[in-house]
Structure formats: structure tokens, C-alpha cells
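The chain that follows stands alone, in the form predicted alone, written as C-alpha cells.
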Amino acid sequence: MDPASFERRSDCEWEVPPQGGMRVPGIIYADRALIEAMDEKVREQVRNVATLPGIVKASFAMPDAHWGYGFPIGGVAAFDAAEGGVVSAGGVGFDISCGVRTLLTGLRRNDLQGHEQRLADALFAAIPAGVGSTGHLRLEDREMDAMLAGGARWAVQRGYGEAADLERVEERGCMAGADPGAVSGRARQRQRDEMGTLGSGNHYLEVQEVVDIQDPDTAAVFGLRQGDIVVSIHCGSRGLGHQIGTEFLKRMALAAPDHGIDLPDRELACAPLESALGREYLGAMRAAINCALANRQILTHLTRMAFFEVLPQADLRLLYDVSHNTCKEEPHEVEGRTRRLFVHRKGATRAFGPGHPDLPEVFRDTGQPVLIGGSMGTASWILVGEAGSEQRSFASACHGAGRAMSRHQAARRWKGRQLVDELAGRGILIRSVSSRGVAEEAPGAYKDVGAVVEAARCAGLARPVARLEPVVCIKG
């Protein structure tokens, strides 16, 4: 995009002024180079989101933004039910509650020396991954309902992990307001055998080394030191979330005229928050959030078992778990008064600053850990929420590097086997069921995650704490 076509508010903040049907401005947080590299479709989608009923303040895009379904990936928008605000299935996305969970291990890099291959093999054997992958757990109807209502709490009660984990999970491991009855039989069937699985695409489990500490005081609170080994798990609600998104997008698009909603793009299908359809979607989406939280909790248990098999001295404790495809009802101050808003974050991470009452006590003074994923051969980051992000972006930040090219383009440019060999030469072990999947997720298919993180810092959304480099990566 041409930076000259925006109104520049600061080094890393660009405004799309209201025009046409826009009810609020569009705001993109990025530096000049990231703006120039973004597809024009990002601006178009930011503008389209700004036309939706009941939107508050602005339609936002994070530094990793790229073209998505309806909303840009990296899009943030908040709606007020009292002003006719809507909930949009496209504003949450198909992989509901896709997120990142990071575990401390109590290990140092030299503890892994000579054990990398065994650990990679043990994790690959323990973690089901790939398109249509199934786990060892099959949920019948009663257990499915319990899982959809209970989330990670349900998983812990079934022996997957520890009660102490829940304090470090968004929503304390269970999303209130879930309605298992709003989840269709088809969505349930797709999930019946998929609990405790990674799936495919950009999902992964990665063993990482902390290579750089940029905020020592916050890192100490988070339990991070240079040379530490951590594990990050990136996945979501699998087939259940995708089915919910598919079904409600169709229903919302068909019902939009009945609600007096004129959609600039059918992919922005939405329903009033106070409508029966809007409430039904919220109940189903919250159930899918619980599915994702339970899924990552089971994967945590499987990861612990694999580590203990190879490195029995490991002590895998949860740092934090946060989702980045959600709609959450949250209080936010707008123009001097607190309002209950429904904040859509699609490919964007909640980033509460210091003092937020929803944070665990241990993070109350520092702010929330913000977990930023890399892409096999590139760095991941741990950031911390800034107080100013509340006013700038409804306490939201980027969630990863963001794609620079499509999966199809990447598969044409790279070969999976060649990438695996090249990364092995750099000391990064890849285990995957799909050579094409590796090619589609090639590091070169993504933006520079370091530039994205720096733009988030520059914009005041979140502050870098630690940089992580991959050692072992399990891919679908």
C-alpha cells in the first residue's frame, strides 16, 4: 500500500479517514516498510469493518495484518450491544480460539545436548498432527457437553494436567456463557476423535531456547532466563470451531437483510448482539473456546509425558495460554466512561496492561504475557501488555509474523524435504507428517517477525521481553 494515501498519526500509526459508509476511522499499526508491504485488500477490509453497526472508536489492524475472510487477519473491532452492535463470525474466524500456550521446562540448553533427536522423536510420537489427525480420546455425547462447558477445567478434572495450570490460562481455563446446545451435531462429530491433536496449517509444537532477554525485570517475573528451554503449543478448536464458523457465517449472511444490515462484503456476515441468532452464535463460539482450551490442556499433558520419557528432570510448568481468534465481552473506557463492549480479535492477541483485574496475581504488576509465534526457522517472542494499549487498541496486539505470501505460492517456491534438511543444518529439527505442509509454512512465506514486534513496541501495544529460537518443531 502507498503510505502517502494514509493520514500518518505517528511513526507506527496510520489512519484511514471515514468515507462512504464508514462509521469510524480505520487505524493500522505498522512502520512504513510493513505498510508498503501490505496488500491493498487490508485497507479495503479495514474500511469494510468500519461500516458495521455499533462499532466503537475505530476499525484496527495490527502490524502483522494481512488479507483474511471478511475481517483482515490481525483485525480488531469492538461493538456496543446498546447501540445496535453486532457479532461477526468472520470477525472471529474459522479456527475459533486458536492460540498459543508456552511452558517453562526447568531445563537449560546444555541439558538438551545429545538428546535433541530422541526428544523430537518422542514428541512426534506423542502428539497427533496433520489434516484429520485423531487422538486417543473419543468423546461421547455426555462427555462432549462436559468438555464444551468446562474447557481446560474439564481436562484437568479428567487427569490431563494440574489444577495450578488453570491460573495461567485465559479465563482461568473456562469460558463463561458457553452453550453446548448451540453446537451442531456435525460440529460435534468432527471433534469426537480430535481432542489432543495439533491439526495442520500453521499449527505447531515447538521446543525453543531463550536467546535474548530485553526486559530483565519482567522476564524474572515470567520465570525466563537466557539459555532456558521453553515449549510453545499453537493450535485451536480443530474441526468443531471450523464447522461452527462455516454454519453461522451462512446463517448470518442469509439473515442480514431481516436485521436491516447492508453488508459491503458477504464475508462480513454478522447478527445483532441482542438477536436470537447473535446470542446463539456467542454460545456456540464460547463452547468452541472451551474446546480449544481443553485441547491445549491435553496437549500439555502429552508434552509432559514425552519430556519425562527423555529428560525426567524436566519440570514443565505453564507460563501462560492466550487465544487470538475470539470475541470477548469486556469493559473498556471510551470517551471518559466505561462501556461493556464485544471485542473481536481475529489473528490478534489480548494484551492487558499492568493492574488489570482479570490477570493472575503474579502478573498484576507487570501486565499480561503476550505470546508471538514464529515459523519453524524464525524467532518467536514473548512480549508484555502495555497500559496504553487499552486506549490504543482495546488492549490488543499482534499474534505472529503474518503471512507474506499464500500457502499455494509457498508450496510452488519451496520443497518440504529441502527445507527440513536446511533447517537441520542450522540445528533445528523438524518432524512433520506432510512435506507439502512444511513447504506451505516455510519461514520465507512470512513477514519479518522482528519488524512486527518492533512495530508493536513503537505503537505502544506491547513491549518485548524475550526472544526465542526454535530447536525442535512438530508440524502437521
Contents of the next structure:
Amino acid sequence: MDPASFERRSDCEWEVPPQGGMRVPGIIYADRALIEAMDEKVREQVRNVATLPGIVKASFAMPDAHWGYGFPIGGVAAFDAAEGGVVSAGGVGFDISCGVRTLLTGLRRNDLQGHEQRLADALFAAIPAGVGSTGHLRLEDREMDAMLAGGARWAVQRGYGEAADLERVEERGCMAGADPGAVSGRARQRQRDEMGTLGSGNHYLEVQEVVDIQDPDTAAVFGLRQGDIVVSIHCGSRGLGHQIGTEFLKRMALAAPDHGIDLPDRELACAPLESALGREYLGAMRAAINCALANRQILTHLTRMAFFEVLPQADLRLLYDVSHNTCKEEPHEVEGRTRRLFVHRKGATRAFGPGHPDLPEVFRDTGQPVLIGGSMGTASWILVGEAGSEQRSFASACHGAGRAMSRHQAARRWKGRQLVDELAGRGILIRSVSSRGVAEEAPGAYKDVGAVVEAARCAGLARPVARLEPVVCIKG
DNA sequence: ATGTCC
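Now that the form predicted alone has been shown, please provide the structure of the form predicted in complex with the DNA.
Now the full complex is given, and it begins with the chain already shown.
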């Protein structure tokens, strides 16, 4: 996009002034180079979101924004139920509560020396990955209900992981307000065998080295030192979230005229927060959040088992678990008044700053860890929430590098086998069930995550704490 | 993202 076509508010803040049906302005947080590289579709989608009923303040895009279904990926928008505000299935995304959790291992890079191949093999054997992959559990209906209501808390009760993990999961491991009854039979059927699986696409489990510390004081609170080994897991709610997204998108599009909503794009399908359909979606979506939290909790247990086989001295403890595809009801101060808003974050990470009452005690003085996944073979980052992001983006930040090229283009340009060999030459071990999947996830198909993180810092959304480099990567 | 089109 042409930077000159925006009202520039500051170095890293670009405004799309309200026009046409826009109820509020659009705001894109990025530096000049990222704006230049962004597709024109991002502006169009930011403007479309700004037309939705009850939107508060602005339609936002994070520095890693790119073209998504209806809302941009990297989009943030908050709605007020009392002002006719809506909830949108496309505004959450199909992979409901997709997110990242990072585990501390107590290991240093030296401890891994000579064990990398065995660890990669053990993890690859332990972690079911790929399209349609199935796990070790079979959830009958009653157990499915318990999982959908209990989230990571349910998983810990069933022996997956430790009670101490729960304190370090957003919502303390269990999303309130979930309605298992709003989850269809087909969504349940799809998820029956898929608990504790990684999935495909950009999902991964990575063993990483902390290679650089930007903020030593915060890193100390997070338990991160240069040379430490950590594990990051990126995945979501698998078939269940996808099925819920598909079903409600269709129902919301069909019901829009009855709700008096005029959609500029069918993909923006939404329902009033105060309608029966809106409430039903919120209940189903929150159940899908619990599914994703339970899934990452089970994967954590499997990861611990694999490490125990190869490096029994490892002590895997959760740093934090964040979701980046959600709609959450949160109090936010707007023009001096605290209002309860429904904040859609689609490909955007919650980034609560210091003092936020919802954070566990350990992060009360620092702000929450903001976990940013890179692309395969490139760096990941751990950021920390800043107080100012509350006013700037409803306390949200970027979520990753963001695609620069379509899957199809990437698959034509690269060969999976060749990429695996190249990365092995740089000391990065890839294990994947799908050669095409690896090609689609080529590092060159993504933007530079470092530039995205720098823009998030420049915009005051979150502050870099540590940079991680991959050692082993298990891909779907 | 996704039993990569019920």
C-alpha cells in the first residue's frame, strides 16, 4: 500500500479516515516498509470491519496483518453490546483459540549437544501431527462435555500435566461461559479422536534456544537466560473449532437481514451480542477455547514424556499460554469511562500490561508474556505487554511473522526435501509428515518476524524481552 | 486453519 494514502499519526501508526459506511476510523500499526509490503486487501478489510454495528473507537490492524476471511488476520475490533454491538465468527477465525505456549526446560544449549537427533525422533514419535491426525483419547459425549467446560483444568484432572501449569494459562486454564450444549454433533464427532494432536499448516512444536535477551529484568521474572532451551507449541482447536466457525458463519450470514445488519462482505457475517444466535456462538466459541487449551495441555504432557526418554534431567515448566484467535469480554476504558467490550483478536495476541488484575501474581509487575511464533527455521520472540497498549489496541499485539506469499505460490517455489536438508545444514532439525506442508511453510514465504516485532515495539503495543532460534521443529 | 469440496 502507498504510505502517502494514509493519515500518519506517528512513526508506526497509520489512519484510514472514516468514509462511506465506516462508523470509526481504521488504524494500522506498522512501519513504513511493512505498510508498503501489505496487500491493499488489508485496508479494504479494515474499512469493512469499521462498518459493523457497535464497533468502538477504531478498527485496528497489527504489524503482521494480512488478508484473511472477512476480518484481516492481525485484526482487532471491540464491540459494545449495549450499542447494538456484534460478534463475528469470521472475526475470530476458523481456528478458534489457536495460540502458543512456551515451556521452560531447565536445560542449557550444552545439555542438548549430541542428543538433538534422538530428541527430534522422540518428539516426532510422541506428538501426533498432520491433517486429520488422531491422538490417544476417544471422547464419548459426557467426557466431551467435561472437556468443553473445563479446558486445561479438565486435562490436568485427567492426568495431563500439573496443577501448577494452570496458573500460567490465560483464563487460568478454563474459559468461563462455555456452553457445550451449543457445540453441534458434527463438531463433537470431528474432535472425538483429535485431542492431543498438533494439526497441520503453520502449527508446530519447536525446541528453541534463547539466543538474545533485550530486557534482562523482565527476562529474569520470566525465567529466561541466554543459552536456555525452551519448547514452544503452536496449535489450536483442530476440527472442532473449524466446524463451529463454519456452521456459525453460515447461520450468521443467513440471519443478518433479520438482525437488520447490512453486510459489505458476506465473510463479515455477524450477529448482535444480545441476540440468541450471538449468545449461542459465544457459548460455542468459548467451548472451543477450552478445547484448544486442553489440546495444548495434553501436548505439554506428551512433550514431557518425550523429553524424559532422552534427557531425564529436564524439568519442563510452563512459562505461559496465549491464544491469538478469540473474542473476549473485557473491561476497557474508553474516553474516561470503563465499558465491557467484546474484543475480537484474530491473529492478534492479548498483551495485558503491568498491574492488570487478570494476570497471575508472577506477572503482575511486568505485564504478560506475549508469545510470537516465527516461521519454520526463523526466530521466535517473547515480548511483554505494556500499559499503553490498553489505549492503543485494547491491549493487543502482533502474533507472528505473517505470510508474504500464498501456500500455493510457496509450494511451487520450494521443495520440502530440499528445505529440510538446507535447514539441517544450519543445525535445525525438521520432522514432518508432509513434504508439501514443509514447502508451504518455507521461511521465504513469510515476512521478517524481526521487522514485525520492531514495529510492535515502535507502536507501543509490546516490548521485546528475548529472541529464540529453532533447534528442532515438529511440523504438521 | 480445515476429515485442504457434503
